[in-house]
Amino acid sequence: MSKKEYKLEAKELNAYYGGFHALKGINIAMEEKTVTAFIGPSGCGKSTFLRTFNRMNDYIEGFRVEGEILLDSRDIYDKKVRVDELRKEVGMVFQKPNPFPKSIFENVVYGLKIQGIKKKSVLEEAAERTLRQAALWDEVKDKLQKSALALSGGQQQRLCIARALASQPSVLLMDEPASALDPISTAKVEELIYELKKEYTIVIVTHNMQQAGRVSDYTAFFYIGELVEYSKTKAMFTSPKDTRTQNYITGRFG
């Protein structure tokens, strides 16, 4: 596969906070259109690697990184980069529903609405379109106006789903996206990804490895700020190369 094939990849990155390194020598490279799960131990990096696809570690004082991040081949550390153009393109959904203290509709339409849009059905528009992609739509639709904090657990992260999408980001971060949630939530969580990756380059933390047997394509496992291990999931699962990762994978550690 050519290089300008892959949607998003890291070069021997490496990422410090402070003194500490967190990431050491990451080479990864991943394709257009398929979800890739990053497993590991706590503290081992998933979620600082996740965060640099989408420079929120910026916001961490002492925060540094060498090497490269490239989406489409582009470098997103380069000076050039406008970080608000890059965080249209690459969305973000975090580990616990984080809805404003908004109507349903206004949430939904938020970054829209930053980005200067302000026509009525443009927004109304956009809206149905990612609270249907969401699988949200037939449970709100006549409530767009009444608090997102109204709604339930697994239907306020399907909303942040929903907002992630408004931007038409090409693809999707997602860190424990269902670690919060119930069981019947993480279930319609995980049956979402599978329909969403039909449309974007989803990324996904999670410490549940039968969730990342279940909706990954390739699984990334990370140990101690490495990368020990990157490959198709069904192989990674039934035949890892590292004996760190056949541990980790039967539970010897984690």
Given for the second form:
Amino acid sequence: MSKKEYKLEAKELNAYYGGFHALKGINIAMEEKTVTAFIGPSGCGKSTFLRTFNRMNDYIEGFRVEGEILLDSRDIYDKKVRVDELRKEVGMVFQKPNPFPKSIFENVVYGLKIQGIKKKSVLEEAAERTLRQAALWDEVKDKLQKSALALSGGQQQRLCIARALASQPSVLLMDEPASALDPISTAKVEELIYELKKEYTIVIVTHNMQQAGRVSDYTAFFYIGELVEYSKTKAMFTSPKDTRTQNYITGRFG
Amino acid sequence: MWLSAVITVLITISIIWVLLSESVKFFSEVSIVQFLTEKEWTPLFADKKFGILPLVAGTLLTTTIAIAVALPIGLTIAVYLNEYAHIRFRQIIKPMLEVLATIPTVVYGFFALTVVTPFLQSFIPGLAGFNALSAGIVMGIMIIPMISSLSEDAISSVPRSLREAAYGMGSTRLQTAFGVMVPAASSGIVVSVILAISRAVGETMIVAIAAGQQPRLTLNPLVPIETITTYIVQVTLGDVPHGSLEYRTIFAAGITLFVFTFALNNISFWIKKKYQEKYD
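With the form predicted on its own done, generate the form predicted in complex with its partner chain in the same format.
So here's everything in the complex, that chain up top.
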């Protein structure tokens, strides 16, 4: 059997905030077009780890990594990699919806515009396609020129997902994308994740165990900077191997 | 405590009162139409003309030059300090910039007259010894810290999440700064510019020293002009008898100036109020 090609991999990854050792020797590999959930108590490093995949930690003073992060078998911390190019390949959705204070349309096409695409027909086509993908088109098609800030929180978050998709990434990182949303909006975002995994490799950080169970194929449990357990979601939730995992998912701490 | 507040209010009211009452006396002798439409301002000459336009033009000219200098530089500094500069560097450079604002304006005036004008003359033939250009440029330098400091505050108060969104989309620093941060901070930046304008409109010493004192209805920056403020200085320093019509011209000029700065301050106040915390 030939060696399996993974979409995303971390090899012996260590990360530090100054003297603080935030991630400790993490090894993980994710297949293409799967959803992987990162779970664990607050401060366990799951968000930090997520942000190493698009190098969002680069701007934090004193942050450094050792080891490798591979995207399609290329090391993204290589000096030759351009961060702005990397982030077009690896999109991100944040915890709090953060649309730009611009119109809905301008938000969606932002990624294309910074790539120098100006043709109106291309932008309009992309806007409709990604808004449909994000299940938002029907709600906003008549008010594309209205401010994105006038949308509800749930709509804003789906707009942010559409915005991320417009740059045509292959990986989508989601940092607790539903934690600031009401249950109905949360359900919509979860449905959306389920749809999106047909085309994208998705990594989602979540505090919500049920959510991890509902949306993900694989789950990784982090504890104080370590990857404790990584397996198929069903397996982990039914028969966790490590006692710490077991304690966490049964709600004994966290 | 309340006394000092009352005193402040009383002083303001009495200033406005003096301005108004003296102007009313002025306008009883010179019609407002004449004041606003005549193209010459020669109240101190035998052939008296009372058109405020040359002074307004001079004021607008120097102010425009000043803003043209200060806005791009000030905004670039603000963006640089916010997006690029190391935090230590920012901590050193910001107070240094603010020192620019503490230099007495008379020093700026002499700087304009004795350094900037000769320098400009070396490559702009026909530049008069007194001119609006060098006064405007130096005035611009003076108000740079005002724009850079207030704009920097405005940009740094844009929520972090917007910067993250921009970076997360693959924006470069430049795209993040000018495509997202500056537009998001635009209301604060506009306020800083308006305050800078009203500072420039009211600026006296630099233009009195370096721009000449010749009321002239022109937009040519290379010749001597006079601004509203310099005219007032000229008359108060001269031997114009109190209570005369010539003397009252300064109140008419003063109230024009007051209308300008009052309007600008109100606009900035209004913008601030309307757009403040819009993104929270």
